[in-house]
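In the block that follows, a single chain appears as structure tokens, in the form predicted alone.
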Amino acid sequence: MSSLPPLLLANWKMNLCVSESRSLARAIAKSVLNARKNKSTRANVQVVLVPSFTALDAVARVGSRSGAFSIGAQDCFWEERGAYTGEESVCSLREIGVSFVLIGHSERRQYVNESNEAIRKKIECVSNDSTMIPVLCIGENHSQKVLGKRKSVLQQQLLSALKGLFQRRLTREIVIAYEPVWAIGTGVPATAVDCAEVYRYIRGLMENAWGAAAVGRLCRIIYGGSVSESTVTDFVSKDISDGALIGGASLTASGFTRIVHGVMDSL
């Protein structure tokens, strides 16, 4: 486990318009602040909202005023500026107040054929920015799991994405989100015990490159695979993972609030 506080990222994907995103952010901020008043240790849970690009500024303003959560972006590009229609630069995200950036999400890999090389460039770009933390998403699909290729797939994805970073000393924070693709939206959830072995494997790969002390201080490994209020504490509260990447369950204030409170109460 990391020495950093548990991390809960709400990935809203391509859902909610700007006004809906703003309203949800306000409701979540109110709930988080109320919870922190009731128990001091609850402030140790770090909440990050990851809205669509069009809603980033509106949600960031709510976060800035309330202090209840940080802001994440769902993607970025590796160049600061240029003729890259449809892309968003780290510079633009920084100006809005983005602190976390998802990179290599399973849906990006699947629907836009995002390559390992593109993911590597994005990781290095975000890592070179002193204000942002990259969240590298890795995970195997069903056929890879059945064929016993889970570890080799995870190793290939991790080593490819972090190739440049592994060659130097770790000085800035990085988050690894393990997404068992076969468990997302399939009704066949992964188990905490099953994932514990995966986390140990991932952590071992990073410790081989950076050392156990640096990894414990600067790396968090979180779970992202159909997280719900009934399962989140299985992954976060039993010294298994350092947090969760939450999709559909974060699209309502009541649903996400119960997840946040559950993790807070488990500390």
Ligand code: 13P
Given for the second form:
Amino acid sequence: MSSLPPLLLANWKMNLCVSESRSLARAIAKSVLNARKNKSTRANVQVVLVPSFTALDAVARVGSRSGAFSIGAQDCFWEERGAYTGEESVCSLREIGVSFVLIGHSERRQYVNESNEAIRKKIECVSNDSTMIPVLCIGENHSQKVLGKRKSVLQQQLLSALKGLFQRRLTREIVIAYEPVWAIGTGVPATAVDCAEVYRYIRGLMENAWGAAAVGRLCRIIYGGSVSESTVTDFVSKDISDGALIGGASLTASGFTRIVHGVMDSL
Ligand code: 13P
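Swap state to the form predicted in complex with ligand 13P from the form predicted alone:
Up next: the whole complex, starting with the chain shown before.
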């Protein structure tokens, strides 16, 4: 386990338009602030909302006014600026106040054929920015799981994305999100026991490259895939995972805040 606080990221994907995102952010802010007031000694949970690009600014304003949560982006491009139609730069994200960036989400690997090389460049670009933390998403699909290829798939995804960073000393935070593709949006999460084994494996690979002390200080490994209010504490409270990346269950204020409260209560 990392010495950093548990991290709860709400990935809203492409589910909400700007006004819906703003309203949900306001409702979550209110509820998170209430929870912190009532549970002040146990409230050390970092909450991050990850809206679509067009809603980032509106949600960031709610975040900075309330102080209830930080902001994440769902992707970014690896160049600072230039002729890259449709892409978003780290420079624009920084200006809005984004502090986390998801990279290599399985939906991007699947629907826009995001390559390992593109993922590596994005990881390096975000890691070079002192204000932002990359969240590298990795995970095997159903047939890879059935064929017993989970570890080799995770190893390949991790090593190719972190190839450049593994050559240097680790000086900034990084988050690894283990999101088995077969668990995303299916209502069937991985088991905590499965995750514990995967985390040990991922942590071992990172410790080989960076050393245990730096990994303990700067790396969080979190879980994503059908996390709900009834399962989140299986992953976060039993000292298994450093947090969760939540999709569907983060789309209502009541659902997401029950997850936040559940984790706070378990600390
Ligand atoms: P669900 O929580 O809807 O399964 O989505 C998980 C996910 O992909 C988060 O990035």
